[in-house]
Each structure stands twice: as structure tokens, then as C-alpha cells.
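Below, in C-alpha cells: the form predicted on its own, a single chain.
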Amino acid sequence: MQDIEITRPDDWHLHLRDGPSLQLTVNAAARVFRRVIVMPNLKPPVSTAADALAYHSRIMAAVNPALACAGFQPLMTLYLRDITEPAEITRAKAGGVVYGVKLYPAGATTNSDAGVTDITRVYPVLEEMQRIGMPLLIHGEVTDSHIDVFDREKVFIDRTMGPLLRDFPALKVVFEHITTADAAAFVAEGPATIAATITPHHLLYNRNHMLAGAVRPHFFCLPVLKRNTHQEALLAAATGGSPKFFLGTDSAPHSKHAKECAAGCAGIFNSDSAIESYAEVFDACGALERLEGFASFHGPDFYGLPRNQDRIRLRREAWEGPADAVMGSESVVPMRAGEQVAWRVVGGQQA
């Protein structure tokens, strides 16, 4: 098979940043997927309803119509915090544009410091989503400065996510990124309020890419690449073709020099390749037949939303990723950066 033909994807996880960055994130994206639920970890975060509607401004400014498909949709975000009320969610819910809330345990990632410290704090809001029908995004990591940074995700199941779903049993949950063997089983046994959103380079890589023989700093990112069982985990959660698991890039820029440099920032830029790095992924394990509903249904079922109309098509021919992409007055280092990746998009069907 060279050419596939699937329905439009949509990006269940996605980190545009803000300001000039705006110009390159929006539509490397956009030029695939139909909808992305944006990350609100900016500096201050998107942390109400009014911040939303205004993040939702400028990113919509930002469409190139040249480069981004038809209807391009931004699914915007609240960051959770310790102060946040419920009456928020609800205005956020009526504002139209919010269709998630961002639990990021603080200090787990970039720009989480003010995030969630003591998920009992959040109660009463995860109550308020509940009955609402608001889902609730998880950075489902330990932030323990004593628990191995490999380990950090194994201890929040067993730590958190076991007593949230008990406590919350109407609430839906959307496990992301996920990393580890332990994650895939969880969300695989678990009930269907929850489901995992799984990276391109969490299938394509694992730590030895990272470390073997040399440092790799634009493979680092957070949650932390795994050992390669932990791969193979998430390669079979993905192309198995369980409704619980979907696309969710995590394609998150950081410029060149913030990650070559001492304390290098946790984050993969991929969307220039994203869609065509899982069809390699899904071709090499002999599932391409189980793309459609990883990339463009089990997302959109699972949050409620209808699937697209129109679809992409794909060929198996090779092209060697950019060196670098330009990112407002900086450079940015892509995912596929000098390797050859094995599909392109060559086309589209508007609905």
C-alpha cells in the first residue's frame, strides 16, 4: 500500500506557546488537524474564562489560511490551581470555546509552578466537572524530589489516579502522555471514564535515544523517555485499536538555545511531522488499518464531539526532516530533525 486515505485527525494535546510563536505553532499544526485542545501553561497560566477567550483570539489571529486547513478549531483550556473556584468552570463551560481542565501537579513540567499542590484541595471543582460533563486533563506524575524521575509516573497511578476515578466515578479523565507499561494497563483495565492520550516520540523513541553515547538534549522532555519494554507497551496500546487510547502530540517548542544549555527546557516540537511519524509507526507494526481510529475517531468519540467529515491522504515517500524551523526570533529544533521519515501528507478532501 503507498497511498492511504483517512479522515481528518484532530491533536488531543498540544503546547502553541504564545506571542511570535504563535506564527509557526498554530499553523504547523493547523495544515493537518481540524481541532487541537491547547495547553494553558503560559506565563501568567490561562487560569479563567476571560483568559481563555483571549488566548482563543490570538491564536486565531495567527491562521494562515495559505498553510492551515479549512475550519481549523482551537480547543482552549483552564489550568487548574489551588484557588480555582468551580463557578469558573461553569463560565467556562457557557463561554463555548473551554472543553478541558489541566491538572498539572506543580512543578512537574514547564511553566507548572502554580499548579495543583494537594488534589483534595480541587475537590469541590473536580465535583463541578462532574456534574457538568468538563473533562479533566492529567499531567499524572509524583513530583517528589526522592522518587526516581522514571518512577514518577508508576507512583501517581497508585498514589492518585486509583482513588480519583473512585472518588469521581462520573468523571471523565484523559490520563495524557502516557509512558510507561503501567499506564497502558491502567487505562486498558480501567473504566470507560478514562482514556490516554499517547506522543509520536513516545512510540518512535525511547531512553537509550536519549542517552546512549551522547546526550541528546531535543529528546528530552517530560514525562521523561522510558526503557524500550515500556516502548513496545505503548506501541501495542496504540495500534490495538481500543477506543481508550488517541493522538495526542505533545508537540511542545522550546528554542534551540534553551534546550542546548545546561539546564535544557522539557519539550518536543513535532507537529511538522506528527501525522506522518504515527502512520510510519503504525505501518512498521503492521497496523495502518487502525490509524483512522487512533488519529480521527477515538478522540473526538471519547470527548463527545462529532468526528470530521473530509480526510487526508498519505504516501509512503521518504523525505528527510528540517535541520530547523523558524520560531518568531528564534530557531527550533523539530522532532525528525535529519532523519528520513517514511510518509508525507500529499493531499486532502474538503467535506
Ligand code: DOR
The other form holds:
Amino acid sequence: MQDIEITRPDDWHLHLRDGPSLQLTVNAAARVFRRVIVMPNLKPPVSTAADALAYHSRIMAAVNPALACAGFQPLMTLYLRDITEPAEITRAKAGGVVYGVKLYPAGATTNSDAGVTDITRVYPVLEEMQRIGMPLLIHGEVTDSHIDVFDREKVFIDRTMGPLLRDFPALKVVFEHITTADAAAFVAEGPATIAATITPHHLLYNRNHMLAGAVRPHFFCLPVLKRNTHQEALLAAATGGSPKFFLGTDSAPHSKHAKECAAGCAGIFNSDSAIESYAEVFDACGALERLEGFASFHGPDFYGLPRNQDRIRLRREAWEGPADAVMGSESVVPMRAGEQVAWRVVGGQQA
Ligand code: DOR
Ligand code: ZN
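Other form of same protein, the form predicted in complex with the ligand, not the form predicted on its own:
To see the whole picture, the full complex is given below, headed by that same chain.
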């Protein structure tokens, strides 16, 4: 048995959904994470300052103080559309709850149909974001049907990320949920204005977990799991101590029946075991002393926000991930269902 304490972490990429889903998603995340960057891919999308404010209120109304850490704070994002006006970004910043703008290439993933069809169409919006210091959060995959699904992140780097950084040298960009050695190298070698989030599932698993011997739909997410050499590059990036890489769970629940079917949805619910899974991965890499930087320092530093002051305690003590979670009237199969999780959260300490 071993205990470690780290500064309370934040989750820089999270899907909370809406309505009856919020009881589960909000409190599972708020159990550990003080701040969460809330993805805007609802139907209809959260695309105006007013939408973000209303969604923020619905999230706060779902917080259960018996389950959530004190001071839980959702950091809202806007869903960038071809039709978004630069003034909407200015308004969102002034409203005080929006901390980023999310770019989904149209058709890339769940509820992305209203996304951007050509990045040059939103250049005036990006100019304004650069001017006022609003970060751009990117789902970095091309959507062309003839590009192999395993190559979509790499092609996006070549076609879009490179030119974007050249055209907007002062814009803060988060390359979300990176999945390839190519993306890890691009971010590591890029300017200080680019950083990346890494999910627990892309650290724990590779595409064999999803496809060897049987199709396992609960491992299906986007960007899709890649081969093990990419997983190894992500492990090196996350545990290497670089401030450009930080925690973003991309916890994204879909009901069991929406995943276990002929056209299953992409997304993995992991909030109930996220920090525990990151601890397990860092431990396995012999890098436990770097967990705090990745989980609690690099994110707020990049976003220009203060680090949390209180701490959480983790213990190396195995437990079995629950087989399901209740989300409104639906059942969700969590990431670690039936697996042994090597670390658990045993307590916290107020500032
Ligand atoms: O696997 C994913 N699920 N990837 C995304 O980009 C979106 C997410 C969702 O909202 O379900
Ligand atoms: Zn996501």
C-alpha cells in the first residue's frame, strides 16, 4: 500500500450532456475535479453566450453537495460554427463563464454536424479570439470519407494545424484528446501557444483492446484508439513532465443500448475512475511524481488560471470498476467496468 497526495486536479475536456444525464455526469466529475471544461456538443449546440450561461445554470442546479467537492466550477465553451460572429466571442468573454471555443470539423464526431466546414470561414472569429485571449479547442481530425479513419488526425496536422499556427501566432490552441505519435511530436515541437489534452483511455488502451478477437463497442471513441506504438508515444508525452500536456478525460457517456448495436456511438464514460486510472498509468511508467504536474498544474498554467489550493489523497489499493452507472432512465457501461483499478481516492484536504 502506498499513499500519495496531489493538488486537486481539474478536467480540461468533459462531456456532461444535459437534462436527466446531469445528475450522473456532473457529480461523478465533481467528486474529484474542481474545474471542468464543458464541451458544447449538445443538440442544438451551445453556440451563443446566452446558451452557455443557461447551460451553466442547469449544470450548477445538478450539483449534489454530498458528492461534489467544494467550489466545483464548470468552465463553459462555445461551439464554433461557420455563422459565428466575432462579436459573440466578445460577448461570451464578458459574460464571465466561457473559457474556450470548440472547433469541431463538421461531421467529425457526435453532434458535430453544425461544426466548421472550412476553417478559413471562421478566420474573423479566430482574429477576435487571438485579440482577447480566448483559447481555441480543436477536435483535430479531417472528415473526408476517403481518408482512412486511423489517419485522420495525422492528415489534420498537415492540412490544418500547421497553417493555423502560422496564421495565428498568438492564438492559444489546445489540440484535444491526441491519439498519435505524430500529434505528440507536433505539440512538443510547436510554439508555446499549443498544448494538448490526453485521455485516460488513450493511455490505457490501444486498438487491440477494441478489435482483437471480438468487437468491443465500449472501447469505441473518436479519435479512435490507435496501434500500441502510438499509445506508447502518448504515455511518454503524458508522463514526461512537459507543461504542454495535461489531463482531459473526454468522458462522454452514451447509453449501453446506443453503444451495443449495429451502429454504436463513439464515446467512453470514465469520470468514475479517471484520476485513479491516470494514477495507475503514471505508476506503471514509474512516473508517479509527475502525476501532479499533468493533472493539476499544466492545465491551469496554460489557460492562465490559478492552481487549486487543496489536495486529494490517492492510495495504491485495487478495486473493481462497477459494471454500470445510472444516467437518467438509461444504463451506461463505464470505462473500467469489471477491471481491477490499481488506485483509489481516499480523501482530500481543504486549503
Ligand atoms: O468519442 C467521442 N465522443 N469523441 C468525441 O469527440 C465526442 C464524444 C461524444 O460527445 O460522445
Ligand atoms: Zn470530447
